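Heads up, the chain below is alone and in the form predicted alone; it's given as structure tokens.
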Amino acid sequence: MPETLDYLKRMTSPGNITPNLQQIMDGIEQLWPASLAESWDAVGLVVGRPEQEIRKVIWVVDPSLPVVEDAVQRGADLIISHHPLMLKPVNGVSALTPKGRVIHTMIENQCALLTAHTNGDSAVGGVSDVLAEILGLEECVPLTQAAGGLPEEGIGRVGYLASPTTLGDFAGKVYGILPKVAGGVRVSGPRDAIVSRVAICGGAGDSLFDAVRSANADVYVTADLRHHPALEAKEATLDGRPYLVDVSHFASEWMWLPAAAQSLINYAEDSGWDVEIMVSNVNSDPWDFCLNG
């Protein structure tokens, strides 16, 4: 397991109040308001009773069965996942299905599940903000503003490097900060091209190409770039910009979890709670190995 996926273990201190799930939900709403979620998204409480006491919280990217099983083995009362468990409607949660087994595992172990997805993307201090900070971007603004949100809230970010660098060196920096997964980092553009203005979107971002071009970005860092959108983006301008840096969906969003956990720790400390908050180290990237010629 990559070193960057070590568990983050922090006990809030001082604190002598055991919060219930509703109080945790209220804190999440203040930090990452549900109003910032995209209209198609499914965020909020998935499993759990509001009155349940919460002593241990574990943050995860995906509420997949291995992730959930690991969390309940570690005594989690609450899992906060970035990705929704049930984004599409279902007709049942039988344990004959993978998602049903997740639900049953959580209920049988009295573990709640809460989701912060595109609200976690859009909010200040969200997924793309964290990536921008780690990459040292300055003067950042959203690629697309959240409807009804503050000017600094929205999906993606665009900003400037402290000093221009080559595309090759920049891609190397991106590779160096992310958890190491099978897919690595793919780059479209000349290795020696100079880049300064950077657009980023943690997770899948090929729907934002128009916004990236409008922002005059030299390079765009995102995940899950498909063949046709990437090829069309490459052919859309005469000078090849924006160059593309394609990363792992899981890796790009895992980077947010320690920062999100720390924000909740700070909220818990201010509230006087006695609760342990952790980040899962289970790698839920779907790919196991990669062959390169």
Contents of the next structure:
6 protein chains.
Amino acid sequence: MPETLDYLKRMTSPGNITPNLQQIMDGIEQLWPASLAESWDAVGLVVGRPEQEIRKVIWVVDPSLPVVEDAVQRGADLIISHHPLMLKPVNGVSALTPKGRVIHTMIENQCALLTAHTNGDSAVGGVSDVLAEILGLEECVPLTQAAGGLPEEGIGRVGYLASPTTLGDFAGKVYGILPKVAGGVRVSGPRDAIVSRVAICGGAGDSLFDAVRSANADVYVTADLRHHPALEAKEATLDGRPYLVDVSHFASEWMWLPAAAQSLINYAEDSGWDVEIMVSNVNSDPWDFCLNG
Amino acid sequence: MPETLDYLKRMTSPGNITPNLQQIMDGIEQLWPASLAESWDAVGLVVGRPEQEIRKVIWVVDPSLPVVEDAVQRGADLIISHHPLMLKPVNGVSALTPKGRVIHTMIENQCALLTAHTNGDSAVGGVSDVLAEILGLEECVPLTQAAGGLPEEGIGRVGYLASPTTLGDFAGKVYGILPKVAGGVRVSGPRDAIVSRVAICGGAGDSLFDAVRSANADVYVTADLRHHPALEAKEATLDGRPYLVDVSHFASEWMWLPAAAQSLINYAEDSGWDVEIMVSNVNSDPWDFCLNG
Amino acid sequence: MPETLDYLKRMTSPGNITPNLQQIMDGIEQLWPASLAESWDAVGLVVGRPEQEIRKVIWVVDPSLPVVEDAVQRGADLIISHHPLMLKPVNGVSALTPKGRVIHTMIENQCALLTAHTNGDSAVGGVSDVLAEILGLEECVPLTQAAGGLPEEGIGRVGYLASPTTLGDFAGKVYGILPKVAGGVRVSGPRDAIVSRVAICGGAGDSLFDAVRSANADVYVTADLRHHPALEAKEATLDGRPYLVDVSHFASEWMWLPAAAQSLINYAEDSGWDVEIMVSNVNSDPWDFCLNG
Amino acid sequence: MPETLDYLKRMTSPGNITPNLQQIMDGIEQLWPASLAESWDAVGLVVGRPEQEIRKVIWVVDPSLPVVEDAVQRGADLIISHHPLMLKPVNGVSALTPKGRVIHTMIENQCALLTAHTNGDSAVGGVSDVLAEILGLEECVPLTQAAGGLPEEGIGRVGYLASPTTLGDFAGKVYGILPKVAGGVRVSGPRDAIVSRVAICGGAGDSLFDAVRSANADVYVTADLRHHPALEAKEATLDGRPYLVDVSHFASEWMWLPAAAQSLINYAEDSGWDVEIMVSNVNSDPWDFCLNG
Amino acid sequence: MPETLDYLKRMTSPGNITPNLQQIMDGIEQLWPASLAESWDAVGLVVGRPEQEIRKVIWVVDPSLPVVEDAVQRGADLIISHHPLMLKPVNGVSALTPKGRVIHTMIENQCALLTAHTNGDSAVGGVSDVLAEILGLEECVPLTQAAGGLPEEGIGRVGYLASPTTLGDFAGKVYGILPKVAGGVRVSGPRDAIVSRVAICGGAGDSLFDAVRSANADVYVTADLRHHPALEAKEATLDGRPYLVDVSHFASEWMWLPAAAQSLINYAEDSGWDVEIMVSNVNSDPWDFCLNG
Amino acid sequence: MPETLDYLKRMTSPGNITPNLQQIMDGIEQLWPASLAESWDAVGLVVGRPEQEIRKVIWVVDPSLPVVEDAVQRGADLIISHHPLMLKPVNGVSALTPKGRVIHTMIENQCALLTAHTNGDSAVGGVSDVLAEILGLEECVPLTQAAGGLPEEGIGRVGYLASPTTLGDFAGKVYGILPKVAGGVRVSGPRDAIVSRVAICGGAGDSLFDAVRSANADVYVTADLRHHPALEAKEATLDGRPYLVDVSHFASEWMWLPAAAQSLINYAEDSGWDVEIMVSNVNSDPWDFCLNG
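So the form predicted alone is up there; where is the form predicted in complex with a further copy of the same chain?
So here's everything in the complex, that chain up top.
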């Protein structure tokens, strides 16, 4: 039932070398090193033979079956996903399970799968970094330090708007920038409160409330906030800040794909590769419609 | 920043005995026995002296500070909450923490706090049972059995609509019944799919997907569904069912309060008590406004 | 580097229905129910789509790459293995790992993989049961009860030889029956001791010593005995019994394959299937040669 | 049933500023920093609002109900206790439990509760430090280092008597110094053994025997020694040392209160506060009488 | 440094069979079955060869070195102890440790060691049962049920005094019955309170407070009560009951030895054994003197 | 049933001081410091009194009963074993268990037991170091670093053969050097493959495969390799290396005894001791004969 996003980024690197999968993996490692990933994460190659040739790469948020089928139909040799296919490990990959159906579809169509998850979140040019740039945040620093990373690497970002604005206008700006999904953008706080310092975390950021408060943010943009964490966050300080802007998990992370694809195409051009790189426009936000108002 | 719901239920029992807290606790135990609560839960008396007299009781979903301050201002001697104040145990209750501020406010105003959580969920006449009745479900049974409970007790309910309808119309009915909150109702599935068998779970029900699938439900109504559980639920079966209707955690559980208050007022009348019982109309859903469409 | 066993069993069921994978799985479930497997085990379908047609099945002990490549070359649609491919669960199946190379080879060649491990051990007609029959044990019972199984199901077997013999002669009989592998048969105990009561456990049986002693066995036949368990077993009783006969893990379990294949061919004939069933003759015992004497 | 100790220390700081609770907390943090507390401990503010004014402070060992009721009756705005009220965390504070009755009594009487436990033990001027000074120990060092503390901070102390004496005379000196409680002082060792090097630990010190032996103490003064630890300690060395002097847990820690109160009054005078500081004389040693001799 | 108790029980069985250790073990198993021991306990044979002949048995509370040396000097072939020598398991028994010194002393002197601990506590005729009888308790039942035991078996006992008396007189009776040790008997509660229902537990009984309260005991006699458990027990009920009588761990369990020795001599006589049985009079209470009053 | 090895090393130190056990322990500590042992290990003195005089020391691999009885018969005052007697700790040492029978035999015969296990493995001059020297390895370094040890200390060794040879010839050399045991030497790999870089680990080395591969070894010599680890090791790299040479656990560690005895005799001579040192020739390999060929 996935709906189609309007935007579909497509880029070509005009080299004359057809890279193999191992070479692409080397490039990804240089751009988003696996050492930046959290210890509980599962990043890197999930499906594929290192020696296979890669002519078309498609970037996606979720390696779910409709997304993968669309990519295969478009001729992808490699899917690079933000979310791991199997964060919970498995003893088998039969087509009795959804994950197994994805793996069968990929191997049957000679399409590889590579994941850049929390390494993609933490890196300079990563998910939150890109969101911060699009929102125009200044004096931006990570919300948390990546273990063993540089000072400018880590999950989430916090910085200042170019000029203070109301919570209502800021939320409107967020809403206008993100790809349209069924659920919209939910806000906790008064529309006319003035906000200046903004914390963001692409994807589900409810584990970072302590860091957000320590950073004295006026407002926190993240996804997948549930009743109890949101309510407790509202009560944790006496003045009600940080206000909360809850966006689509998918939409917030999809914002990274064009920028990530651009980084890889630059790397491809530097390497003299003949490769095409696309961004998937299949919407994997789970919601199809919303009743409100 | 809580908004005010329109509805505020107020009932009086015209007896001539002023009950004390212990007697109210005995009544609650009879209606929603603590033995029905899950092992990880924290139900029962949280604040108060058993011998204090109770003249006014207010039912609430969340014992958060604005909700408690409103109740105290209305003269409540006892708040009965659905959610526990301190599911995570504490070593102190100073006003440095939100939970401590609530406890100080209550004891300073001689207001007690009693919680009926998963015992209120599981009981006949509990949260999901009331939702099922309001939605007109027939041949209704629990989604899961309460350990040591009767066959008709347990978390969640599943049953049939009086007549099949489209997912769009069904979602519209859910939307129309629940108190209005900022976030509305989100739906996963095609508007025109026909649904007949409905599973519901008030509050966050993402741990019950296996039971929902075993029950062959066409649609599942619950709250707080996040990206990954929702997406994985969509892929777990080959025909896309159960479709999902994601509602406000607060709103879904608030629906129980008028029915619960009515049960207690009946008990009060049978006991000859002189007591007033109200349902709080303070909205503790964390979201204040939503941008969409 | 695997050597070739002489024996290669091949059987045909002359029906006119081409079964699909799901139907084969139903047959396996009837013969060696998954409920008999130990809780830590990983049995059932590992690779494959339930709807694919199966014309050739090959039974193997280990789904290692040389074994799988041989089966694929012979045209197998389905490999049934005794050992699980991935007892330790994985987050990915890329060809960077040996397990991933096996999975790619199988899916690329449309060959499925099904495992019957401790359910195959415990069942009547299972690994130890077949060994006991070949050794001519009488009054045979399981060494341990399968949880929830029948009295005649369980891991290992113990029974009496038709007539007492010396340990040397008994070991010679074991050596003569098993397929030849590099390591031979090792024995702990005096050649001329008389033995009558025999315990056996196909594969690694060092966790069953307590059961073997309780069963008053004179000799215990199993595989993969290491220095400390063997030495401690020798000292655990005052008369030195049970004596130990350590065989090849592979060889002891390979003995089951012809019998298991026969059971399945019988099931296939009863079902009117047109299917060919073989036993792999690729030796996956890890040892290539042995220096001794 | 608590009996009354003779001694009740009362001190006044003649400033003209009425401090609030937060200011007192800042002073306590400077004198006995929370960072010195053990990781399992629960120190700091337990009850109270930081902005409330404090005019009378009472120091106690145990925040048990009789102790708290006495302090409230004497007009205390703040109780500073050595023992935590709730080392084991709780989900509620209703008056059904003893801890809850204490919390109700305190909040109903606007009396706050602050705890300095193992930070009070480890600090210079802490429990064991004060005991060591009263016993006249020389060249005194901690028995254990506080993690992250200075060399002179840590639990327990060990040093030399000014001149060697007999165990009997030393025990008599300990007995004479401590407040009288029902159980007296128990000694393990010969009355006429000469002792010179003394280890002490206020409260229950049976976890420090290794440190005491490493320090080559002749005698160890602590509380709450039970049969097995005491007997094993006697046997752990070949010459029977360290001998043991078992005192009242309450009495050994009460010795700290006058010194701690003096430190706080000094801080109050330096801050120009108008505040009264007392030491509770309610005995919370659990024993009321003893049969012996 | 142990002092000598006055009492030393010595009994002879005039049979003509010299039993071996295995036969004694069989008798002990019949009288105090190992199945009655708690799961964490370590009972049974600790040192000795089952075939060695036993002519003299000595019962002791603690198998500490002075106790064992005294027994060996008196010619014991077997020590039966109430306390396990090594409840915490060991990797070695060298004479570098106290436990190792005991083991060397025993094996060098051909003296075996057998332990009856919580099986001795729980049995009819066990530690608490004997104490209850000496105190004249009526309608006596166990405080806790032994898992898999009879209704009359279990740790602790509770019953009624023949006639109510004051707490002071009751404590005096307890003091008069027990062997004299340095520490005396400590009491929590008012001397003139009337007590009638008595709970007892030989040894350290602070884990049984819930059972004692459930049994509505007026007073609880046990050993090794520390400050916090005793203080919390005093506050757990509103009327201060159960009052507490804290006795010597050693003394309370020593009371069992003469009765246990008598049971064994009866068994020996029935078996026609020629064996001498004694009760050790070496005091292993750790305290040598006490300062009080 | 143990067979007798041909070789029995016997050395005498012609000093005039009879050392006691403590002095021997000091020497062992200097040669193979306990700090080099793994954290899970149990090394040091197991049986014996530090003050006893030592005139005859016997080195053994396993302190099993036949080995100990042989040593005692030869008049040993001290056995130094490579393997711990009780790696799994015990609550008792009665002769009902094999370990207890060993302890009784030793103490009854005034023979002490001292263990040097993983400290003996890791040290320079330790088990793998001696094996490497006998095999003529050059540029030898440890496979793993000992925590807190020097760079040249650690478990296992890896180095180069003086000149490359075939796997068959290399295995023949290993077979020729080790004491003869029933099971011989098993090899995985082609006889004519050329090997140059050799990794070795005395005893069971299946936990070191990662280190062996990182060290780029052509062949790995160790003991107790079971089916699954060996098979997975074969598949872990694409070229089949490292090849495997599986030897007797006992034999590989026995090789260390003459060298270790020599080190101790040197220490004894330096100390002026009058002591005799032997190497046990009792074979504790569990296997008595092997059928093969």
